[in-house]
Every structure is written in structure tokens, then in C-alpha cells.
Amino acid sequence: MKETLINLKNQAIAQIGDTSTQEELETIRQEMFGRSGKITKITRELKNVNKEERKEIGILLNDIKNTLQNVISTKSNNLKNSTRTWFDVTIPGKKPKIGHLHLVTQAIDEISKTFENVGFVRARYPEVEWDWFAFESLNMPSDHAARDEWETFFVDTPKHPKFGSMVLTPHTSSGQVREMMRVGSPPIRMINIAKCYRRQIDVSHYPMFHQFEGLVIDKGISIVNLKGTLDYFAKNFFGENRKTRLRPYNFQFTEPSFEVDISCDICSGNGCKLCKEGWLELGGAGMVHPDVLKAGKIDPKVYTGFAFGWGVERTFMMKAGLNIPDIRLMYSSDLRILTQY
């Protein structure tokens, strides 16, 4: 009995050796296991071989059968390796396609570092705002239109006993005061840069944007500094071709107060759907009131600042080159218009 056993496990690994097709290599297993397979057929007669011999012949036995089980397995595995296409590793591989920050994070990744480069401190204040913060500290009337619930969200919630009604954020200026608080004393230079809503919409307007605010205060603080730090960031960010001028406003947390207009990059200044004379509104801008500074407990008599809050949307659709007609563009969840940028 063990002389055939191991004549047959000799056997079947020469066999096995000589295979060089799977089929082949099946019909070996077929022949050792299978139902009707010589190892099968030893296995059943083992209980007719006498005590003494049988424990000896079953190890031997068990031992055959992983032995050629191994064998078999090593083989099939050497023949699907076989049976591959030969490629050339040395060969570089196709780098998949990646994506790429959305071009509103671009943008405030740009002005952030725009003025980070000037000394300016980036910072984030709530976007669910209280009415203090967003208007009364900043020198609003109760009556002021950009108090009216159709241009402000109102939030739906018991009033403050202090602050009044809760707001979703109609503008970053609502950060001005509370710099101020979490400094205590100057110097401010701070860049707020967040969300904000207004119930406006238009190829210009978008009920949610984001918009970014410089706030500066210190002593000597003129608006000489105002228009240097302007003229600073116009340059850097939207190229030396572009043009941009003054116009006197009136904002209730400045004073002197204007708005800053940059030439139309659509149109080159001549007139279009978007700009209609030629020229962009950026945003406000001016010297920050002397009721600002006392709301945010800083003495208007000591120090002084500026303050200036655009939309990031809008000041990135004036840069050269993007050719932007539309702000709701930037919003799309259309590829064609992700991927350009």
C-alpha cells in the first residue's frame, strides 16, 4: 500500500509537470480526487487495511493529498500568469484626470493672499447674524430700506433682549464691531471673508455671495491709506490695464463715504448687458464713523480707520482673461463650465 502511494503521488506530479493547458491540469485533478479518482478510491478501502498499518497509511495518505493539492494549485497559478498580455512596466501609465477647487475658492484663496502680503489678518464672523451687529452698531436707523424684510432675511426666532432679531449675514460689515470687541485696542487690520445674503438676483446679483471686508485701525489712520491700499490690491489682482475711479456715496458706517468702480473686462468699457456704461461697481468703501468705533468701545478721538467690503463673485468676474458674463455661471453644476476654470 505504500509503495503504491507513493508511486501514484510520483506519477502524478510528472503528470502535473507536463501539463500546459488548464484542461489538462483538470483532467489530472479529475482523475486524482474526483469521485471515481485513485486517491478516492484508496481512501475508501483504508478501513479495510488492519489496525496496525491503517494510522500509519492515513498519514501518509493526508500527506500525499496536500502534496499534490499544492502542486496542482501552483501550476494553475503559473499557467493564468502565463496565459497574460506582456506589457512594459518601464512604460509611464495614464494619469488619471483630477479635480480642481471650485473658482469661488480660488478666488478667495487669491484675495486672501492679496492682502495677507500687506499686513491684513484674515478672519470669519457667524453668518447667522443678530440685527445689532448687522445694522445698529453700524450706525443704521431702524428705518433704513436694507432693514426691510425684503432685502434682509429675517431668521424666524425669539428676539435678543440686547441684539433684536436674527439676520442671516446681508453683509461682512457685521464683522467690523465685533473685531474691534476681540481686540480691544488697535491696530486692526483685518480681511473678513464669508457668505452673505440678500434677496437680490440678476445676471449681477445672487441671493447668496460672498463678499470680503478690510477693516484698518490705528492712529493716523487716513483715507490717503484707504486709496493707497485699494490701488494696491487693483493692481495685483486685476492687472495693470485695468481702470478704476471714485464716486462719493453715502454708507451710515462711513464717513467720508464712496463706491469703487473698475472698467468692464467683458466689454472693455464700451457698454454691455452686464455693465451697461462701461464700468463695474466693486463696492463701498470709506472711513469708518466715529459711532463704528464707539459701538466697538474705541475711542474716535485717538484712533481712525477705513473700512471697504466687496463681493468676491463679482470683483473675480471683472478679472482679465475670464470673460464671465453671468454670475449665476459660477453657481452652474454644469461640467462644460467647471471645468474651464
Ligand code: PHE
Second form
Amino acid sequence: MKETLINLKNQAIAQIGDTSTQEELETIRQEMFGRSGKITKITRELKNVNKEERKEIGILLNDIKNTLQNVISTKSNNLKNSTRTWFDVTIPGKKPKIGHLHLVTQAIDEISKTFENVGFVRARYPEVEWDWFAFESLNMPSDHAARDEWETFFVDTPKHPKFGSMVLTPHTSSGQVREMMRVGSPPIRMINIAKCYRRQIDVSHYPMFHQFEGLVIDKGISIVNLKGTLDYFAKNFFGENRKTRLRPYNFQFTEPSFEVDISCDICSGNGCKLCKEGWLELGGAGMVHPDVLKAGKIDPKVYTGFAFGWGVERTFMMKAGLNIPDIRLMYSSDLRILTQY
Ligand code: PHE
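Can I get the form predicted together with phenylalanine as well, since the one above is the form predicted alone?
First the chain shown before, then all remaining chains and molecules of the complex.
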């Protein structure tokens, strides 16, 4: 009898230890202490045990009851306190969310690397700039109609006697003459990437955006060098199969001037919904105007150069497969957009 009781106790303790839910624990409690539970039955049968043994068995039985009740209530508390009853330590942990560079920063890095690989030097010039650098030195005196294209923000400050009003740079071309002044004498191979500001906002314009401006000046620089550089960029930034073409245009600070197009990646130049007859417009370019070289104290009889200036966001949006429908999304801080890139 004693042995049966001790076995019963040990068995019950093991079973209680194995439970992982309150329900399982309750089942064991019933099996022991319920109306027809094992302990209940034995208690009932105690009167049939002979007198000599009865006392000893009674004490043991009480002891077992107390022990089991304690074990059950401890286990019940443990089950309540733990949210997990089983824990696999080999499961890989959850990675904390980390951010990444903004897509415009990624684009700037990629653009500057592409040009640095062929010897361009990254430059940056003031984003709050004198009118002279932004317009006047680029062949656009203050009353020139061409200025209308750059919807400029003017800063309310006294005018500089030589450089005129203060503006927020409407294009990175404002760095051209600054670079000529900094370097002194050619060769110049500049890539100037900076913020620009214009009073425009719609699906393809934002009042603050970025441009990258290339400027190359040396002896014997011609349109061939410009075209070669543009093709190099197109292939390296957009893909091996992309081509560029030059369309005649007018800028006051280049002569001749062009608009640069890149072949559409979707239809490879055949024409589709995204493009104009197979071409997408990238931005402006041209051969540096002699007057601009003169403003930068470079002799146009000895040196020639080319320049190009495009929007970073616009160029990035043209990368195949990106499909960003609205430039404003890039600056929306909406993580559903930003985390995709
Ligand atoms: N600055 C011009 C623009 O903002 C682009 C350009 C740069 C054109 C250099 C020619 C040469 O549109």
C-alpha cells in the first residue's frame, strides 16, 4: 500500500511537470482529487485498512495530498506567468529595423562615382548664391527673357555692388564660373551636385531638387567629347543597351546647345506609352559659350569646353523598373515608399 502511494505521488509530480496548459493541469487535478479521483478513492478506502497500518498510511496520504496540491498550484502560477511554455533557442532572432540612405542620396552617390571613375572631381558651391554666378556671368543680364525659365527665389538682402541680388541657386550652372575661378587654368573636369530651388510644384517638379552639372574645359574639347561622355554615363548608369541623342536647343551659356535624350528602356527606341517615339528627355547640355569662359578668366581662343546639367531626381526616376509616378513621393517621408528603395 505504502509503495503504491509513493509511486502514485511520483507519477503525478512527473505528469504535472509535463503539462503546458491550465487545461492539462486541471485534468490531472481531477484525476487525483476529483469525485472519483485516485486520492479521493484511497481516502475513502482508508477505513478498510487494518488499524495498525491505518495511522501510518493516513499520515502518508495527507502528506501526499499536501505535496501534490502545492505542486499543482506552483505549476498553475508558472503557467499563468509565462507567455511561452516552450522556447526554441535555435530559432534565429528578429532583426531590429534599420534605416538606409534616402534614395536621392543613393542616386547622388551613384552619379558621382560614375563620373569620378573617368576623372571628374566632385565640387560643391553655395546654394544661396549671387545673381552674377547664377545668371549674369552665364550671359543672362538681369533683364534677359531667358531667365523666365528659371523661376527663381530671391533673398531679401542688400544688393552686392558687382554680383547683384542674392538668390537660391536655380541650377548648378552657377558653379561653372566659380569652378573656373577656383582652378585658375584648365584642365577642368568638374561634377557639381547640389540642391537647386525653383518656384514650381507638380508631378515632375519640386521647389527643392538636385542637379548634377558636368564641366570639362581644356585645349581641343569638342562635341565629340561631350557625346562620348554622355554615352559613357548612359551605359554605366542606365545599362549597356541605352543610347543618347542630342537635339538642338537654346541656352544662353552654351553654344551650340542641346537637349539630351536617352533611349527608352521599355521599347528600346520603338515608341511606347512612357516615352516620346522611343526617347526620354534627360536635360540640357552644350559647348561652353566664349563669354562664360571670359567671365571665368579663361581665354576662349585657347580653350574650349562642354557642360551639361540634369536633375538628379528626374534622372533617377528614369532608371528602368523604378516606376516612381510622382517626384513629390520622394520627399513625402512615407515609409511605404522609402523602404522600397
Ligand atoms: N542649367 C541648365 C538647366 O538648369 C542645364 C544646362 C547645364 C544646360 C549646362 C547646358 C549646360 O536647365
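Every value quoted in this text rests on a predicted model; they were computed, and no experiment measured them. Positions refer to the first chain, counted from 1. The term rigid core refers to the maximal set of C-alpha atoms that superpose within 1.5 Å between the two forms.
The rigid-core alignment places the CA of Asp299 less than 2 Å apart between these two forms. A movement of the C-alpha atom of Lys162 falling short of 2 angstroms is seen between these two forms when the two forms are aligned on their rigid core. Annotation for Gly93: C-alpha shift of 2 angstroms or more between these two forms, rigid core superposed.
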